[in-house]
Amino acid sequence: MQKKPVRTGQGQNNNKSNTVRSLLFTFLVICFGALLIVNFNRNEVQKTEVPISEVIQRANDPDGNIAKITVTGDTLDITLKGQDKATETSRKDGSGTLYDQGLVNHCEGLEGSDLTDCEGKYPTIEYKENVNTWGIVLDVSLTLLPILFIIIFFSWMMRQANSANSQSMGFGKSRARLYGPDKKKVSFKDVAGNEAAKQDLTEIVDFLKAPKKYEKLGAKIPRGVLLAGEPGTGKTLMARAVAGEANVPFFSISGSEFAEMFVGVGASRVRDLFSKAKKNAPSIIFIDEIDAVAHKRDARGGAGREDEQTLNQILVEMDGFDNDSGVIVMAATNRVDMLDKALLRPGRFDRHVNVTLPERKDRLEILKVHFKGKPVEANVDLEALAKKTAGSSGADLANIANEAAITAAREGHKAISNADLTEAFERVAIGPERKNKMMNDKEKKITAYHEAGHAVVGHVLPDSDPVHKVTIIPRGQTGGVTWFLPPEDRSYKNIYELKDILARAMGGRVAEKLIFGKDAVTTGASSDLSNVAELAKSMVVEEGMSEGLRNLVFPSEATGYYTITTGKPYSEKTAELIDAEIKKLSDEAAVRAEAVLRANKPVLDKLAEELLKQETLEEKELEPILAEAKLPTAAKLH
């Protein structure tokens, strides 16, 4: 592969060529402010103009105020008696000389005190040669300075707009990063986890490396590889790996890179990037993001929109009649639904990779690259993070990770421990403690009991999730938090799970109700409120677990389907219906919450206590308190 040249040198030369015009217009304006200013200063004195009869009589009188009289050529410049300039002027007049005119030098040849006694009666005479070096300097320099003003002028002005040429000439080239041997290399060895993925993308590697071993059997090359997953699994990275692996040019580019003011940029773009990895080839392309510019078009509509023509100008240059270029296009997304489907076709992207969540081994390798060069103590424990941690992605991790060593120097410590582990998490799933929020008893008693209710539920439920620790010290946007951690990875929720999970966030609500009474609730559930009737829609139009339409589920609202009356996937009728059984789902959870918290309550006292006294309750605390609580028959559904 070739290198980019690095034109180190032309910029150089550039930055050294603008120096020096400048330096030169800034010698050229202070010169010409001097010349202003001398020749200002040369006129300053307004002259007055005498008869030269006048003059010879004055300087002839021993009596006369002129005390110099200096001749050039035709002119008499006067100074008077008492004046350090010459304040009159004079010219002579007809032939002849001056002394032929009357004007005679009395202190001529005189010396000592004779020429100061002289001087005090009679004008002294100098004569000069008449020509005046400095004023035609001057003269020329004010004639000709304007005009080089005027060709400087247009000078710039003519480079502004090549410049500006030069600039709306540059908006249909390609805004890709190259990243070829020279830079660093991304293997398959620094992406942990994702195994599945990293096996689909060998073979891309392996027909770049080795391309005849397939094409013997009459096999073609995919022409595109989609990454479809969750933000923050990876996607970029795998891409990079597998440019890497191949040891190939990989062009990079985003997807709103396309996207400019002017119509026909992005289709541009699009060409002048294919141009230089055909050039390259074999090679990869990699638009991170390409649903900003592959959204379907049958959905946003207009045919004549830029997004568009750059997607179509993507779909030509992937399937067009050039089918043995050697450019692999390679794209990630988090919204598969929203692209084209033309886009997905065979032919285009034949392979799609999904770059899922890592499970928790995946978690573990990927905690063990995070940390891999941070000092931690000797008995951390990363298994125990990859446990707490489901549902992170890779980002997420090395999020953890950053937080921990953070945490770790902010407290002074040498080496990352467990606690700074757990900090780190719990900031970075929650928020950090705002401890400098001050509760008064009542507030304290009140989030005491609200989180003890969800402990106490989640604890009691048969499918809910083990209770892991409980706070009432304010964290992010709560006043206190109840984590529930699975024992293992699930890829699947039933009904009775989902059922348990909507009754213990309730249980906040309804712990205050039973405590405080009914009228006395807060705002404090707000948040759990929401998130049951997040999920209980979602169990509703989605999974289809409601009695009054189960096995019906809608279309999201992103894949464009709309009735006409109600603009939303589904009918007025169905849309009160599925209010009605989002309501039943909430109002289920609120009574079997209710059933466990009076059949519990002296355990629900209990652990209150104890968060009042402690604050904090971890797992191991919190076992022998909730090892009295039972399901009472109220609360069961199976």
Ligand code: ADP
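We call the rigid core the largest set of C-alpha positions that still match within 1.5 Å between the two forms. Positions refer to the first chain, counted from 1. Only a predicted model underlies this, so the values are computations on that prediction, with no experimental measurement involved. Compared with the form predicted together with adenosine-5'-diphosphate:
- Once the cores line up, the CA of Ala59 ends up 2 angstroms or more apart between the two forms.
- Relative to the superposed rigid core, the position of the CA of Pro462 differs between the two forms by less than 2 Å.
- Once both forms are fitted on their rigid core, the CA atom of Lys584 lies less than 2 Å apart between the two forms.
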Contents of the next structure:
Amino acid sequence: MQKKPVRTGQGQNNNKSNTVRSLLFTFLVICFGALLIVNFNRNEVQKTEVPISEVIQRANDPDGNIAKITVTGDTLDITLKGQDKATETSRKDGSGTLYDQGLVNHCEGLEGSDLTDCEGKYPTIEYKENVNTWGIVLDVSLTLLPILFIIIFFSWMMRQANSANSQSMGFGKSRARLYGPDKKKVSFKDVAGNEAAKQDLTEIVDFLKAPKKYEKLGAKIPRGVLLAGEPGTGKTLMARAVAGEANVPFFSISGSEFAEMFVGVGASRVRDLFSKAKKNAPSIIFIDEIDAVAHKRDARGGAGREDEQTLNQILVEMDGFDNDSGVIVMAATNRVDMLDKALLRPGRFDRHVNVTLPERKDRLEILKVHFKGKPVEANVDLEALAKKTAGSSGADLANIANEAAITAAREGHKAISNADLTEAFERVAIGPERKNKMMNDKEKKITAYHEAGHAVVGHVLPDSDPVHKVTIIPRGQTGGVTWFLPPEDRSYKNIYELKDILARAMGGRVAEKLIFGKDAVTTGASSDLSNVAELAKSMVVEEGMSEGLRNLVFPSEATGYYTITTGKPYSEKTAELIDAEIKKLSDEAAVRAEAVLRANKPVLDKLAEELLKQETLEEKELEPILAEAKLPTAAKLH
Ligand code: ADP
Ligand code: MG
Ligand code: ZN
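Write the structure block of the form predicted together with adenosine-5'-diphosphate for the protein whose form predicted on its own appears above.
The complete assembly is shown below, putting the previous chain first.
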């Protein structure tokens, strides 16, 4: 029997094909109708697109021309003064809320003539729920249509396969992006600090540039390189720099993208990715955030089977490599401890490059990279900023640089000043200042004593970091802030330092109790208390620092060591012991804080009084007041 190839052209009298065609037709009609309806609903004026940074700057300018900003999801509609319809539009980008980025409602909390006055200058900012009926209709059709489409598509495919030689439909092709020579290139110059990691990667680049040199000497070429380090330390950036330096095709895909895929597609994407890379060798495959697909197969109460297939396919492909394939697989993760061990075996990701949080010198370099091209005042002190940002990642520093520029723009400065830097640093660390937040006199007084309590205890205890700044201006979620700054970077803290941190955190609540009586306990100390609980827990559970359970550590659930289903790897009795030890530590901290504050009541009063007067005290102003304070024997540990 002769098979006729089925085509969707004319002259077909095949029943099934007709059904498919009428289905397709119906589908097209539905699409067309939906589009018409949506467009009809959207017959609005064409709006001008404006960058978000410009919108924020204009919204904070008392002479700006914006009357109203309506925020729906990430979209901003801007109505100008003297107009009744939005004529401009913008989109939020970057992380943090619009509020954090500087879109502040200046008129919030004002009344009467103050309000009228304010509304004349600054825009009203309105947040709208992102729901409308047409949105729902559109949403529903957008979810249903693809399903319908897929059903049609598959039945059509099956007919194709049955009656004629099937063609590859490009389904399951990898979505990997290729950073070719025309893409914006990143080089090692853009990655500041992290010299050790760069050194390791330079070797890889060298291999990709001159593979012969290595092959001749019989050197085994690394196959898989795993970049490991905390979030924001520049792993993705570094991988892109390798691609830029080596000047070879760079196929990149993120582990989280696999999660969105249909069943069975993840594995075929992997296959396709590797075959493309081999065809284009020498080349680099980069799997970012590989923990999303390659977490331990037993942890998390059983990984999804889909992830497991994807992971297996990665392993199969890596094992199938010839030594001279010229393909290097790089991967990045924040959580090496979560990765499936099979991935780390020889011949797979056997090279580890640790990307660490930057030290002070490196922080300065990173800041320089991110302030390059931004106008800064001559006396701007990046070194001081590098000094106080211990523990910050490269991404945090990039964020501070951007915030500083936004702050300078909002304040109408021509160049970024030291004050803009400080504001940006504190904003990134805690949140934006909220000067308009109403605080009555009583609340102010409580806050002043609370912060003074932290400062006095912190200053007096011998193993605590020096007090850098105290303020009772609300910022983010806090009523006030006491900043302690480590004099230098340290990787380890000893038990005395940790106990002093616990005591100074208790200082706020204890000062409130001393001054306003036992019953005047406010909610202002809740974050202090949860910090105490968290630190005390890690001292007991992770560091083996408690008396009763000294030198015993208990892996936490977060490491994937155990799950809710498998249960804690220790007995109920031990759990009770842990709780008791945590309580002991926090009680001790409260007792020490109280001893310090009772012995230094005049200093506490003086500091609180000064805070009420000036709101913010810097190191120089704090010194003479705190110099009077003494360490009572009851607070001594050693
Ligand atoms: P990760 O992948 O480790 O989470 P990224 O590579 O995405 O971190 O880093 C986020 C951003 O932080 C980068 O785009 C860059 O702007 C900045 N950054 C991080 N580390 C550095 C660094 N060492 N030098 C310069 N910028 C950095
Ligand atoms: Mg990353
Ligand atoms: Zn506090």
